[in-house]
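In the form predicted on its own, a lone chain appears below as structure tokens.
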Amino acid sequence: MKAAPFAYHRPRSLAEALDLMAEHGEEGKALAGGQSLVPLMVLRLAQPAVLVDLADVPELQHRDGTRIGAMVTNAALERDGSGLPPVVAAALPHIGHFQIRNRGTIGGSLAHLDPAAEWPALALLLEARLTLRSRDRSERTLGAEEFMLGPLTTALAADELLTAVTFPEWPSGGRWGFAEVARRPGDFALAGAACTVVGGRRRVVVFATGALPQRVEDPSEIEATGDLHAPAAYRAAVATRLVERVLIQAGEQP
């Protein structure tokens, strides 16, 4: 099967990209790494009339400490994760295969918002701030919980682009854990968990279990759904064990 016909634009600046998004509205779709969108287009599960390829937008490719441009690739962060919370470095090798990480971007993953993806879980865990811009309205910044509305659904308006993701500074003495289970290395997780312990404050997030990554206080709170890859009971049981594992990694009692 081939993708449905579409118009293609490759802007050379953020201003040009925002103009295109404003012009085409609901018919337009931003193309970041393309590792999620392109397969959906080939299957005709997504049929945008216009693609706005962000690969040549320099403003989206910069990194300033813990502020990461939306078009920074997973592979670039894997090579140099200095200054980022160490749980990010632990999660990056689990994001697909190297070829996928070489093309896939942090912004693309968050904007696509697959429930089994690592970046949405990390953003929720670390209380990341997401910067959104449009041509005709002021820039706005949302917390991860505000940004994530449902599976494959975000707070991005049709004319907006996610431009940057900012993580908090990682404090000295902070502890963390990360683990996931997948059928094969590089596959989407069947269940995953991550935690941080900072200043006596413990945060635990599970992902790939339901519609969105979930922050949980107790493993009994995990909400799980089943699909052709794994039944709900399996996902809940595995996620419960993974929560115990990541807490032990962080030096906490499960």
Given for the second form:
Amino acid sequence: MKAAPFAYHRPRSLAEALDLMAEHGEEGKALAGGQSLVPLMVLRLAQPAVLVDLADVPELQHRDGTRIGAMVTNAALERDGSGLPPVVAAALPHIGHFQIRNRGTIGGSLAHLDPAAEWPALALLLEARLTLRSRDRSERTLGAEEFMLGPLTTALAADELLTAVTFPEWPSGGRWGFAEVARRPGDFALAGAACTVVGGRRRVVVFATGALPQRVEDPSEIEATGDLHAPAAYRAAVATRLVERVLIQAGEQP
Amino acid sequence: MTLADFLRDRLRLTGTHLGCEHGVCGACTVLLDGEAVRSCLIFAVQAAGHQVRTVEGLAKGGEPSPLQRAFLKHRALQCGFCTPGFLTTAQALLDRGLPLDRANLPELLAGNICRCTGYQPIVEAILEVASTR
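Okay, that is the form predicted on its own; can I get the form predicted in complex with its partner chain now?
Time for the whole complex; same chain goes first.
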């Protein structure tokens, strides 16, 4: 349960951080809140030779309306969710325990991309735009579907950092629902669902069911996989009920 | 080296306990700049320049804090393994000044595991301190 040795850098600016990422390439790994990466490192499932700690990069700490810097913590967003879609505020208390939310960040969660995590599901549901920066190539902005390639696998190149996540303005009159099932409040979800209804258009996402959060028109499309925490049939059954529940929350006929 | 290992093995502050070492059990909770965090999920080097308060820092002048006295009074511990994590977590919740009650406290404590199943006296002890603020 001890991490392999690594070199540690704590850059003071985004330019310095991008330099370090470019310099170390595949050997380097960005450290955000560490609430997913540190467990992987102590279990030696990840053994990066170089950690680039983003804690002191000022450009990543800001929130400007619906544009959230990658290093903004879940706790900060929980304290002040003003201007964000209300489904985000509903999901935040489910992101780990409060001690985890004090450290965990939006960017870290998305770059880690655990299929059971809430941020990837929210990004897909709300059609968030993710901003990626590197030293040697131009900035690019990807939609959630382009960014999420597979479990724990994103479109981020080795020298790139996710710098910000932008959600669309939440329209007045928009409706939404969010629900998940976990063993303890704050544990990883065994299944989850969220929906929005905007201008009569219904959008439903299930998560913690399979390899990635999944957009579904109908619960029969849910592609569930099983593991030691829950068999596939259980996940599919629970997610199906959660879809009904979130649609009812949103005032829809499921 | 994690902050928890640094506290225990380098500083010999063994009040901070290590259970699961991957963020699930809450035994290693410490206060980092006043906020409750898992010291097993932070490398010691990340805490450079920040204030760390462990369970050893709760007592003042060798006297137990009000929270520690309430834990004694309510017998809010059995084997004592989880106790440092509950004390630091509860201290953070009390310091925040948010209302604490029987409805919200169990959920706020869900990130700390007590395998002696002594949750009820822990809740009673924290509520007593909360009621005297």
